[in-house]
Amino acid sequence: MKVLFVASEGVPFSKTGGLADVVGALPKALAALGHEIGVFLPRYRGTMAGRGLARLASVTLPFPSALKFATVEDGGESNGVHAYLFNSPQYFDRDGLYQAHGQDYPDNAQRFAAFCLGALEFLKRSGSPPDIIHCHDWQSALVPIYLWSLYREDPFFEKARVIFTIHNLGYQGLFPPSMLAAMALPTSLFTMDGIEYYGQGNLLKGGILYSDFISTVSRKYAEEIQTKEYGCGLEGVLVSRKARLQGILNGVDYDEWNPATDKLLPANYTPSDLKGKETCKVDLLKRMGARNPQAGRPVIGIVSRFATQKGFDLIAEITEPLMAAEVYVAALGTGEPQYEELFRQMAARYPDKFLVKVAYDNTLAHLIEAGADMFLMPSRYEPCGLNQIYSLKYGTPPVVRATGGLDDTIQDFAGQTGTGFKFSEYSAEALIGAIERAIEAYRRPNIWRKIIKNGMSKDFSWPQSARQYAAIYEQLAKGGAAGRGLAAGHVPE
């Protein structure tokens, strides 16, 4: 079956979250099924910087205001994966994927129509519909938008099924009316039934009511989403698709993701043997910057996109209590600039023992991962996460909220059973109990190795998620789940 992919990111091209991980790896496992999978993804300015790239295609935007053009260079073939690269300095030759000094680019709109109607055009260009396309988030929610629309009429898209991943319901792409006719879409879509939500179009709306099916990063996620208090306002939307909507849960990576083979690490451990595990403690607070480093405190770990989301404002609560029980912290990442300056904060006023790098440090992601003791997840809400399934193989476990996908993935330690400690109430209390909970396993050794065994012995590989993507697309393209548009209920003008 020949699938493409459409996404704004994607390793080893381009990241910012959890979706260019997914992206890198699911088309991978795809094609060790026997599919033919392509990738198609921006050039962003950092993209391969200093490479060239051959030329595969010129393509043409048809805009209706004006003709633009682009071009779509060979990013190679890896693991059976062909990449191309969508090229248009215009909208992608930029320092930032989707933002500068924390700001949405105010053409995100056009520039990911350029971006979707580039995709469409190259695979006519190609000659060979795709059987699928897998669309993902609201970037690239305009394909199917213009397949019920633009090219409703095309016969080369004719048996071409859609299948829309959210990522992540929070950010929905909304745009004001006044750019349909520069996106190249009919003012009929603009409705209530349509992309219209209220006074604004918003590109994931059109995404799930005008893909054949709609998938998500967790079961329970899936459920959470047709709830208010989840829904992000599509709640109702989201419901009226219920019917083709499934939560599969993401996988990763146990090439890149192993303490066993980890190249990034000072030293390996598996878990019959936990001494590798201990250098890397040692080694992680002293590259974070401790003082006389003591190896029986316990390291929590984060490595995060500093936001809201991230429950960030219930650590904010219990710092005071958490630097009392003779922990370190040892924080990474970046984001919103009030909870980076809230970490910078922690740090100067614990300077021992709240340990922070506001950067982005795959090496040093990696040595959290193995040298924490227990990683910290307390997320307002979280459609899959995976810092949470890479703790359980380096042996770290997770405290998290029952939300989303760490609720799916995570079994609260109870005897002998579970991989980590989850609390429920999005409260300061809730969390440190959590908190307190697994300290106080983590003075018990026997029962500590218990708890990091069970988690290392878990597996979140791709290929069982891979084929449950790949029966969807033997569904889509036998017609048995087509329904693009159903939802809506108009014809576009």
The other form holds:
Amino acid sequence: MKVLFVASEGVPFSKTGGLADVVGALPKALAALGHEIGVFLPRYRGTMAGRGLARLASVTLPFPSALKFATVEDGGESNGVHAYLFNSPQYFDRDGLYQAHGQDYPDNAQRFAAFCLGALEFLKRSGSPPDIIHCHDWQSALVPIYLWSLYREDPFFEKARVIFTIHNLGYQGLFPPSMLAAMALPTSLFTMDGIEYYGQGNLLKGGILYSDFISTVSRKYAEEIQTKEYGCGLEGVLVSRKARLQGILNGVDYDEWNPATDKLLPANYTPSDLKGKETCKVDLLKRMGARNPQAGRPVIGIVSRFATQKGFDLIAEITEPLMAAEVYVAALGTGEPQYEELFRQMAARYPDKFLVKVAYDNTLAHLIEAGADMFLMPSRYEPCGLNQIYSLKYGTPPVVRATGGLDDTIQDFAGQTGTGFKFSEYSAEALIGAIERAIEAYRRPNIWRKIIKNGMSKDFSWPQSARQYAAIYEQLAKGGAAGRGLAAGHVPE
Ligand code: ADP
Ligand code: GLC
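Would you mind giving the form predicted together with adenosine-5'-diphosphate, to go alongside the form predicted alone above?
Full assembly next; the chain just shown is listed first.
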């Protein structure tokens, strides 16, 4: 089957979070199943910086006020997956992917409108229609929205089906109605049954309504988002499409994330020989600037976007009991200024224990996975979460809140079974309780080794999830005309 992924970030070209890891790895796993997979991404300032790339096509973007023009460049082929880079310097040659100085770019909706039009026009230029267009999050939601509206009569796309994967319901791509026309969207879409949402345009809502199938990145999150607590205001829309909604757990790419082969570590290790992990811990404490490092003290690792989603306000509430517990915290992250400030303040207050780097640093992210003893993710909500799965492989038992993919991937340790420590209630008491249980287990070496081994033996590689996506592609392709645009409020399901 011919499939084009359309996404706003993907390894190795661009990354701010787990979406990029998924877009880097899932296509490879699908190509290995025999599908013809392309990946369409924006070319940002940092993408293949300084390299001249072969131009594959020039595309015309049919904006109503004036036509705009962009090029699509060849990102090369790797593991059977062809990458296409949408080059529009006006929109994408900027320092950040989505924001600067903590503020979203005000023209984000137009930027990704250009990107989505570019994807559709590029497909047309290529001459052969895809069977499936696989879109991800609000930035590519305009693909199904345009197919439903602007391109509705285009015979080229008659057989193409769209699957839309929600990686995070918290980011919806809101824009003022005054921008509709500039984005080449008809006002008829701006209704409660369409993309209108409390007076604004909502691209994620359109992605959910106008795609042929919707998936999200864990089974539990697929259930949660149909409730008021987790639905971010879109629970009603999701419930109306639940017959076409499925949770498929993300896999991880063990070519990138495996302590036995990881080239970014000072030493490698395996479940049967963990010596290299001790070397990584020593190196981590040094790199994070620990004075008089104490190897016997457990290190609690954090690698994260600093966002409200991730639950770090709870950490502020447990600082005192946590620091009384003789542990190190080794935290790496960037994001919302208030959390960056919070971590900086903790580091200033407890310089011997709270080790913080406010930065984006892939090598250090790998070193924390390997050198920490346990890994902390107290998320308010977590669609899937990848770091806890990496942590299992790196022998770094996770302490997580039982939500979304964290709940689906981690089993609480009890008796001899389990891979980490879970708490349910979003509260400081529940969090410190789980951390204390983890520290207690860490002090009992036989038990701790057992938990490490349980986690390291888990397999979350992509093929199984890729097969689930492939099954949906096939079902959609077989669905004929009935599969397309079955939007709630338009055609009953
Ligand atoms: P999310 O996508 O919500 O940010 P995930 O757990 O799915 O959460 O994925 C986060 C990914 O981003 C992981 O690969 C993680 O290592 C990486 N990451 C997050 N913050 C940083 C950082 N400051 N430096 C390096 N890598 C980071
Ligand atoms: C999102 C989610 C995260 C998920 C990632 C990849 O950014 O916050 O939980 O793992 O996408 O699907």
